[in-house]
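First, one chain by itself in structure tokens, the form predicted on its own.
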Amino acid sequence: MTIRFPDPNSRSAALFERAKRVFPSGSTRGQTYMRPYMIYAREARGCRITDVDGVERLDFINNFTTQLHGHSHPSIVAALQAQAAKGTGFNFATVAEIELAEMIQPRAKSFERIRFCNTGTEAVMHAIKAARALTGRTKIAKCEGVYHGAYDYAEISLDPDPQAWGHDDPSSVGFTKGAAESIQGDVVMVPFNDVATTRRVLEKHKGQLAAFVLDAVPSRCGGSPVTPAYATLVRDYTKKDGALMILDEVVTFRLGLGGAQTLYGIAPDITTLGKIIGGGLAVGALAGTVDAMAAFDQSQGKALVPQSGTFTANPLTMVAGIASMKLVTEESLSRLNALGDKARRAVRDAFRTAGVTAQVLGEGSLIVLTFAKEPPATYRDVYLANAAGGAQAMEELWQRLLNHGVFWSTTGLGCLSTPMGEVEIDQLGTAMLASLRAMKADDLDRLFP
């Protein structure tokens, strides 16, 4: 059995060199990318997963949030079971996607209507067109370094370096070569929680925008969420301006029964949504007002913007999004968060017991860890901590958490799933004191603020 990663004896390398003859680089989806090789799971179950060498670690990825109720739960594969039975996908509506939306609608006041989509990337392009044809204009705002997918314009100035930022507005520049020029000149950019930049950017631009793109909670921020004054100063504009408030929900719906809008008493035109309610299955979605989501009626001829996809809705994803939003009620995430406390608690614990400074933050079931001096605020602190050695740090910190049982994300984002429990978060604490031990011990001082 590996136990240490690196290994190039281990099955996992050995399967590595395969997939680079069939793969750029071995790779088809670049969140599993890893060197020297990839790990390559076997299966999963609950809280844990076990890769092909035979190796079991507590997941605190999740598959990137996706999976609240942990891997394999039995309610989830029993629907997709029968389902499967049944078929996989017809060209025909089907039951399970009524029942499935009547399920998210109650949760939120402004889930009036839903429209259902295959993942996060493609809710966010889809509100994005829908406000370009509601209000005939063509210009976004968004705020700089916050992830909203793989659409052309939500990547824009995904990664800036202090070359963009500018002296007064950040500017707004690709983030895959080649990203057309007249993209990045229809996408505003902000600093997120910057109300005094922020107002000043927008008033700029006023009568042009057709949409602010919000996250609530952004990972690539630091995990500080969303203030007051920084939501309703985006509320209160779009509002006034004519502009549509989209709300990116993909990963914050975990944050409570409304998703983060709920809790932080935002009232958005358009929200977002994917991760946890296709139970672990390919999806996204729409939810919005009756207005908003106007754009895309087809009852009466070609909607304004047309949404379709040969697995849209499907019924797999729909009776597993069923199954996992049974289990989403107000106990189970009140457990999960006060468990996340827990679990900040713990990291922030092995961090101060190994001398070694740290920001933890995050909301709920969320955590982010940055190698930082101060809590970040903005991109460009956790860009500014990470130059300075933190990206190096956490990279570090992954491979030894690997190593004493723990997967955790390079990036610092963690999750927690509802099969875990206090033990699971004190094995989180131990592994992360011994692996903060273990890079000290190897002289990586240097890397830490």
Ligand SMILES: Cc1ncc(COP(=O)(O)O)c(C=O)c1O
Second form
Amino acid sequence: MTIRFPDPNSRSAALFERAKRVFPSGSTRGQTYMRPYMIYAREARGCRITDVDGVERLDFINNFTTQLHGHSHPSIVAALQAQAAKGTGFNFATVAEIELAEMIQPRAKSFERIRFCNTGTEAVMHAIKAARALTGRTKIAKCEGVYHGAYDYAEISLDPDPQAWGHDDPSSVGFTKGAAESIQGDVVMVPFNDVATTRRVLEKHKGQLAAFVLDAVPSRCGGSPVTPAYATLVRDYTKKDGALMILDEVVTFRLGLGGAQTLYGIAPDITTLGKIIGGGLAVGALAGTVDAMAAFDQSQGKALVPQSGTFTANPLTMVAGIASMKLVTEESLSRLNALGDKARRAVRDAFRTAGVTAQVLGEGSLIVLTFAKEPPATYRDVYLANAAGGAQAMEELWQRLLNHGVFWSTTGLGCLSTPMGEVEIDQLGTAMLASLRAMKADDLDRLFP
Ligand SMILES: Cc1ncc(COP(=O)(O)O)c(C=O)c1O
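Starting from the form predicted on its own, produce the coordinates for the form predicted in complex with this ligand.
Complete assembly follows, chain above in first position.
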């Protein structure tokens, strides 16, 4: 199919008009929103997704890193079909929830106990509540600009602009107008991987922090991994100060059998999980030490943090998760991570051949593309590069990639799935080069760094 995006006569464009009559701005999910209209999926199989106009594209988003094994993997589909016939939700526990937890538990030392929930957002929220309950403190610390889901506290300073940066330490700025202003004072902001500033800021809040929430490879900081010095600072400081270290591995759990923590030697008190452990269905989980997870212990009556949820550990998610995790082996991840290196090389080569400067970072199967002169290290580096034209360049590239058969994200994040091989990476490189050349032909050089 050769329908180009955007095409006002496409089926997607017509569906978007219909959607506008039921959803504000035609959309019910922020991340899938597109201008001038949203593309509607018809079906997806393996690493390819076909829209309602019949256009097939390679999927380098994978529902924001969730579909580790691509779409409609036969063993996940079979598990779902079998479970659907046996029931989709009960107020009894199931063997499947124990089985999935048993598959996750041995993957990292800190995973002594596990609790399931329905999203990464919930996992982060419950982890923060647990930290508060155990420490009797309210404040948390997080890195500026880093995404940890939609809990009010986790969203603070998600997108501050330079006016809000202040002259000194990162400031705590509201993200949604729907959050109470009063919570800003309870979230301490630090710059990712900046040891000196972070140490200084943390010292100012000594004895007040319940937790430090860290993502080891935050894509919104450009895709560089946490440095050993920074991870050590966070771990040592929280331990000494009586606070908990929460490692958000909702995305990074795909990097290794035990996620980023085994790769980088981090020992958090609580880890938040999601995405790949649900086999494509809505999921979240907390995994932590016996002491930290005691916050959820209800054996003596009301838990410090009562945590439940109608759909928590629902059997469909659990069986899809089991099928997915069975496919997550040392071999499958090493192959995928090596393919990630090849993908980064292919994208860099495309930029070099096109004569366009960009930074292609990320770890393993996560690839982060930023139109910047130098490799970004923090949220502010990415912000400034985007403000200088990078964000618009990414949007233009995204659109041309769509028309060269590649679905990437407008944020610059891309990721691989296990059905991909060398052929798909070659296709990515070819599509990247053709898209960059198309941008140049359209006189968009002014957007390049
Ligand atoms: C690092 C991180 N934490 C938490 C979340 C929230 O997960 P969910 O969208 O399942 O609520 C996300 C979502 O992308 C994430 O990237």
